[in-house]
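Taking the form predicted alone, here's one chain by itself in structure tokens.
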Amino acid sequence: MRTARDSPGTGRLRSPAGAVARVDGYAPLRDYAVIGDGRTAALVARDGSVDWLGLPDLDSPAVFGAVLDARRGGRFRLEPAVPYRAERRYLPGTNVLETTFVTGRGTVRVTDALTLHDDTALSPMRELLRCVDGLSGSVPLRWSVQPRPGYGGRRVRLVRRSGVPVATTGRAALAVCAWEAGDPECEGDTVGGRFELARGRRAVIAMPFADQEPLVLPARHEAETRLERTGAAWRGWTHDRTYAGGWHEAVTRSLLALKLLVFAPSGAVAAAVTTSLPEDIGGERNWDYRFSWVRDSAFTLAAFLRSGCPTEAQAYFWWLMHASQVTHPELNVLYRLDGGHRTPERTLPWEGYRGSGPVRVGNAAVGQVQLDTYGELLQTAWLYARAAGHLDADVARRLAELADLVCATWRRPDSGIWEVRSPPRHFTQSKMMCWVALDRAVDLAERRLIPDRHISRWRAGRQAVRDFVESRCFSPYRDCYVRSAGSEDVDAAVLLGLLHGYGDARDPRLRSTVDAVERELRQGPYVLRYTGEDGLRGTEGAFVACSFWLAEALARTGRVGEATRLMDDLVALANDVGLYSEEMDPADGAFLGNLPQALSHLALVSAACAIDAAGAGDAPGAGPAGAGADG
């Protein structure tokens, strides 16, 4: 049996600030930052290595996959061919990565973007644009590019066209341009240089790729105008945004990951970057997150709509409503980001981040029976309504139909917030959230937005709900709602009943389960998901979401000073370029699972915000959309 007292794994491995240090091949995952277009997106490590990028989109299989087979997955390398320490940062209101390389004979500086789309001239289909900038001194370099497309199951053709390394495969092509980066040099599917970067001097190369359509061979001064206009547009991007509150940095940074996790052409949003980053070093707890959850929905909403994304609040509302019309009335646990239900897991033969195997692509869990996405799709539905005033009349046929549904089937048992894998049960958070879809029907019938007809069979089935709740899943003995009804196990999930609104943050119930977490689950600033077996073999790490949780939970329950000081923690535990993970060791911060984590980041806002209120003196009691009562 695992409980929050156990070792979080042997995961140990971070790096001083401005060290690089790999381990067996593998940098920290806390050395990753992120860079993205609106379709894909690419992990660079600190020492300059890409080791992460799915092309042509972001859940298209990986042409870079180094972070998951230090050996086969490919990378593109590019660093001083002498000793070096290396800072980094974003530039200011951007996604656009600056990585400065200091070493005994001089200061380079790479810069790194996945540039945006240029509708003034022929552009790549996805283009990777690395500049060095020489600051002083004169730095010897070394590149290569290591491409592995299909996750390195295709074979790549490499040839020169007008000069060019092209590397294909079927009908995909990627080309490497360098100026000033040295003569490439071909040999086998690598290609590669070396040059020396004096003061004053710029050294260019792009990789730009297509997929069944011509390849584009960009000049140097579109590839340099190009990155130009990129970091400008995400500098007007964050400029429209309107968030006000404290720790306006971490969230601002926030935004900006979340909005790498937007795939802009159907507005879904995916859950991380990558699959199968371990939350066990060694262990099997792999999972492919390149998909989107009906489960963050609420909070992706409450985020866009709090922070001045209001075209991004509607794309995202209206994908969830398309995605989920194949299934209905039933709801996926997760769709593709193409709105697709279908997400087949099979495993890949790499050996995984340090040996942490099995590799997954695809997610299981999308057979599951998870009960409380219906509490989220309506608290998500809830919240674009009052912010748009009304529903189509489809979509309000639609949620009505989903809270009859809710009725018919809240009885059964489910797998839960965090799709365990042992045999499904009643879990607590999945009936507060079953209150919360039918809490959330009844005032939308009452305010005229959805069909009425069932309004009474709503409020009894809610109140059915409320009874199985406050008689089965709370425990005496613990003093706290628990992980599932007669159990004793502790769940950080069931903070999300209060942060949703079940119930009021006055209840004694309410209250002395935020005690329970913090004495059962915390560790520092960091809070472990919950106690009791879960099906799977191995320990994990904290779960970063759930330590803004609690923060968030402090807050609404008038623990206003404890909650600042918690979230002061928090933040300080992001990583140098202010990303978080999934999940982090208590040990000693060291990141685990998959990154960056939309969840993570979307906890953070919501708890800044839900301080910020508390701190102002808003009544307690209200979740990230209101508190709602029994009828």
Second form
Amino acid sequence: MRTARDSPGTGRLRSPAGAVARVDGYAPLRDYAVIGDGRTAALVARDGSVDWLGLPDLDSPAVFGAVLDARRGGRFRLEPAVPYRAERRYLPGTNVLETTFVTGRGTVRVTDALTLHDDTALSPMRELLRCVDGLSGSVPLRWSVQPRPGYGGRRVRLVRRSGVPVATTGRAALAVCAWEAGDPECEGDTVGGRFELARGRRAVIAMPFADQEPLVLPARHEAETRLERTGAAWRGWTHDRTYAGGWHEAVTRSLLALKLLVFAPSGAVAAAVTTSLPEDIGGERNWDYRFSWVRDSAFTLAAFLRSGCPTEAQAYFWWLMHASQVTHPELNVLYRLDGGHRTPERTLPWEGYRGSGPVRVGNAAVGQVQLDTYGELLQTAWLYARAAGHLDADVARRLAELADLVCATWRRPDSGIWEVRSPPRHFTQSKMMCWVALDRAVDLAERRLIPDRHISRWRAGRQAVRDFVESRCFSPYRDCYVRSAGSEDVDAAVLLGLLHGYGDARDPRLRSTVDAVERELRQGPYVLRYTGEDGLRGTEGAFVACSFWLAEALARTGRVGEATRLMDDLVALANDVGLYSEEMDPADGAFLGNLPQALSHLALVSAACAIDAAGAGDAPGAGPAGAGADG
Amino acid sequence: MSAGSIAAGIAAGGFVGTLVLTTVLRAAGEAGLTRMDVPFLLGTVVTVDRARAKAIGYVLHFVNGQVFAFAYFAVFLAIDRTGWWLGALFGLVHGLFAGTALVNILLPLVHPRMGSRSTSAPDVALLEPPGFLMLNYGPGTPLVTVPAHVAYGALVGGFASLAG
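What's the form predicted together with the partner chain like, now that we've got the form predicted alone?
Next comes the full complex, this chain leading.
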């Protein structure tokens, strides 16, 4: 058993089950769980510290950012004051987290939630609620709240209002309301307390937040009722989901994680909760993922439609078409969650997770040319049209114009799906997705869902793209589609050609490409993204989504047993509460990159559905919805 | 001035002003300056069918144009003055009010399908909220909507002045 106090030393971070370890103040990324309310989300470490929280929204500046700067980032700590081990889980069917601290003096359980609005009481604008229940013995606990609004850049004024500590910074304020959790003491810009909790007692700490409006200070019973209702609301949502396949628990948790990434006020889906968690510890591969990538749209819509989330699917498609209107016919690679299209990149004066600087906010990839996004958008529209049976006239016209643009631009080099910062190239996956874009446009036009005036142009373009890919992007030496035209590098992203319908499972070139990805990029259950350079220093871990794409590709090419084994291995790689980051270190399974990562969970859902379908004897399909169209 | 004849002018000004305002916004949308679409926002209050929403929205938008024109009329009568420049001033206030309170705060609260800052999981909004000065719909939105409202106000005031 180790204490939760910061322990000195460096080296790999992977805490054994139950133990709590920090190195230089940083918890292993694998030790984080996420809670959220559909507008923002927080990371909670195994030792009970809330180390990340943006307020009021997911993409707002952080109030707690200790995961990116253990000294200056700010956090909300709550833990036993004696040595302990911790176990945790989500309450079944919810995004309410339960952490049980077992100590030599007894056991306590902390329940954490960002609460949902309540019909019976005036709800705070946002509320982080932490309830501590004494289960046995009598346990001393300590807590402290160190708000660092505006990524630590705003000065906090700590005052008391009606006896309650309130931290104000201009237009925003948060309070710390504590019941049976000791008298909150203010010291500098930190609020804290100590208390001892006996069996059968409950302490409650609520942290309401307000932005441009008065604070709502909740009564204790209102806060506790809101926690109950929050759990019930999540259980109700989960109950309506329809996945009934072989990986029910993993898929359900993935859907709940994805639901936390849906920005409820707009319907956008964020790529992750965090910014700048490193792909390479100590390296520079640190990006802001609190935006919505068009690239994820096809998997997102397919996952929503397959799992009985039509409301989320419709909202997301509406948002996507609305957000892309200003830049039409060109697509931004990503959009802000409020639909805005400017995401200027800057760095914060934080040291970064375990010294992994720079800490970036904003994302310069927004200005890159990434041709595959057109394929993903048209695939998304195609899935939506199949589900809804129609497209409205404006959307139909714009989709046709997108297809025209693809015809005019597919010959350009681009930065590709992996957003390399080296010079643009003719990436194979980008060309394959241009083919998908034109193929879906032709199909939609043939079904009279979009204007068909330029259908012959799209057909000719589609054939030209295929000729390019087949003549310049396939290596007889490697016996696979390669990373870019003329190269000999292998890229797991070309698996998306199979998954999104560039070709089907009978295509020998795609089948041998699956073999090549296994041979060149797979290490056990882990799959690296690509071989070759990308314009950045350092290395990176295995990309979680690529592993699931490989599992899906194996299933689609008839290797269901192998796919099932890989899927089982991958499901076992989640952390103790079922979450995935963007990447993992193949050496020890440590999480790398931002988390929870939408694409990882989307790929899990897609792979699970595909393997279930293949195992049930369904014909392998070409696209994520299980149907495709060949040109 | 004669209230009856001014009322006729107000009605005409309201119609022409709304016509111009709508045209400016639509043209700005086509030019990629904004995603603001007032008829769409209004129509989706009553239906999720996008095409029907726009048709109904245009009707509601022109009704609103008359309502606001007659609100201007009340103030013209109260101060016993009118004119295109006074109307333009009202339009400026109207445009700023629309961007900061009416569409930014009030519409999300009453629109059954629009998100607000209160919308949370497990609900999902079908329409993103416009945000302060409707900036969520593009950085050029206030640069379009405020002058369009100024033009609307000038036309209402101008027609009222001509009729008087």
